[in-house]
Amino acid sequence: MVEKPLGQMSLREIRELARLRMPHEAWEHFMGAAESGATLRRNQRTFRRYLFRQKIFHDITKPDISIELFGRRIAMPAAIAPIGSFSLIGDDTERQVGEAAARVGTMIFASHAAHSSVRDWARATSAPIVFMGYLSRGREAVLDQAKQAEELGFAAVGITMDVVQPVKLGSVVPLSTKDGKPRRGQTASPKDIEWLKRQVSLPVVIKGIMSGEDARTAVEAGADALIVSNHGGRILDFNRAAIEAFPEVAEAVGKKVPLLLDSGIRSGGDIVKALALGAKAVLVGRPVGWGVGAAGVEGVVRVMDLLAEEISRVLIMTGTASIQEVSKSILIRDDGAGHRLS
């Protein structure tokens, strides 16, 4: 079979190419989820409950899909999720992801679990960066990287707080991809948010919020932005999909802080649906892994270009001139009755 040029590949085809090219251990890690994998599947399936309301009588041909996030202008409302296991694909993978982010004009959320330090990320890319710490590595380690991030001009810093229990792949808790040590959980406390807020002047982002109650607690403790995420289905089996939890979080905190959505994004349509429900932007995880695994820098660029093209297509087909104009009015709940969301 003749392989298509990368520029003609769909995300599904890039995923298959990545499966063939990535080391087996890396593929299994990227595709793994906790226990039965129910949460992973639900993340994607739930997006299908929302349909778009088509509108064609307008003169919109080139919608503005750029946004401002943490004071930085980025080309699209999709940033690269904090992934600690890029190094399983190759020694140069994190640098390749950084180069690709700069090429497409998006933002990187850099994981504390990655091999690269904040200084390595800063050298690797001109893209705006958000450092996401793990308190399981200790407050001193988080603070050291957060302070350096501030000095280096990062856009924000934060904590991934949903690892109260460590990541699980099937029935196994894998060793850390950073240092090969056993993973361990951490307690989640609003005092940790208050502590980080006292230490840095950058916006503080909290990842792993899946309820209105936790959202209120985080904002009251000083969080400047929240990421609604179930860690891609890798923490709690039979959890709600992130997009299911999102309306509850949005109702709880209103517009007090920007809300981002992580977990389950597979298309530009998914991104627009999240924005219509109130997200400022989304984080893209596994598809970026497939892109870099399939074709390095160019693979990530192709994945992000696909998402950008799909976002623009949806906006044109719903009569929406810019990301700022996206609202619930373009969505219909697929309940058989075609109800527009209020």
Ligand SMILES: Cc1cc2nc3c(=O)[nH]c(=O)nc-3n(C[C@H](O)[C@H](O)[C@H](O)COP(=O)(O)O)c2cc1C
Given for the second form:
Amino acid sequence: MVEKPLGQMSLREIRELARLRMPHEAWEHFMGAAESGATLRRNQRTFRRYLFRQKIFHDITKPDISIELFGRRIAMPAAIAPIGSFSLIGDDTERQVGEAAARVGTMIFASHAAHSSVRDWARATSAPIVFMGYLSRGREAVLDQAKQAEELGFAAVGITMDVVQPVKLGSVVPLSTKDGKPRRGQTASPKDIEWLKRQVSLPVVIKGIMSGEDARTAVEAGADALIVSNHGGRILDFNRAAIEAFPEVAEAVGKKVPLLLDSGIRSGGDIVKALALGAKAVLVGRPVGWGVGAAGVEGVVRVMDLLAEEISRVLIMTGTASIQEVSKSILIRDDGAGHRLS
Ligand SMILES: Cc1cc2nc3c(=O)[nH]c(=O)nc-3n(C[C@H](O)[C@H](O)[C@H](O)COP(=O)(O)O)c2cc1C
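To test you: the structure above is the form predicted on its own. What is the structure of the form predicted in complex with the named molecule?
Now the full complex is given, and it begins with the chain already shown.
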């Protein structure tokens, strides 16, 4: 079989190449989800409930898809999600993802579970970085990295708080890919948010919010931004899709703090849908793993370029000149009746 040039590959084709090229263990780990996998599938499927309202009489040909996030201008409203296990793909994978983030001009969320320390990430990339801590490693460890992140000029710091139960793939809780130790759950408390807020002057981002109630709790404790996410379906089977929970969170705190979303983003259209519902930006998870697993730096660049091209196409075809102008008015809920969203 003659392989297509990377620049012509779809995300599906890149995913297939990654399956062939990634170590089997890494592939299984990236594709895995809790128990039946219902949440993972629902995350992607639920984006299909929304359709776009086409508009052709306008002269928009080059929409502005850049945004400002935590005071940094980035080239597109999609950043790289925190992934602790890039190193299962290869020893140099974290650095490659960092380099790709800089190449495409986006932001990278660096996981505490990654092999790279915040200093390693800062060396690996000139992209703006957000450090995402895990409290299961202890407050001291989070604080040590958060303080260094501050010195190194990171854009923000945060905590992934949804690992109240540990990640489960099928019926198995995998060992930590960082230190080989058993993963354990970590209770989540608003006191931890208040604590981190007192320690750092950077914006504090809380990841793993899936309800209006939790969103209010996090914001009252001082969170400066929230990530609506179900961890890509890796913790709770039969959770709601992130895009399903998003309106409830937006209603509760959307006027107070910027909201990000991940879990199920597979196209530029998915990104525009999340933005139209009120997200400031999205995070891209597994597709970045496929990109780097298929073709290193170039693979991630291709994945992000594909998403950017698709975002531009949707904006042009809906008569939207820039990300700022994206609103609910371009979405139609596919309930069979074609109702525009109010
Ligand atoms: C292999 C893998 C490792 C992950 N590691 C982390 C992590 O260390 N910290 C974290 O906050 N989220 C982690 N996540 C969750 C992602 O940040 C993100 O929420 C998820 O991938 C979104 O789902 P999607 O990739 O299906 O779109 C991980 C996800 C995957 C697939």
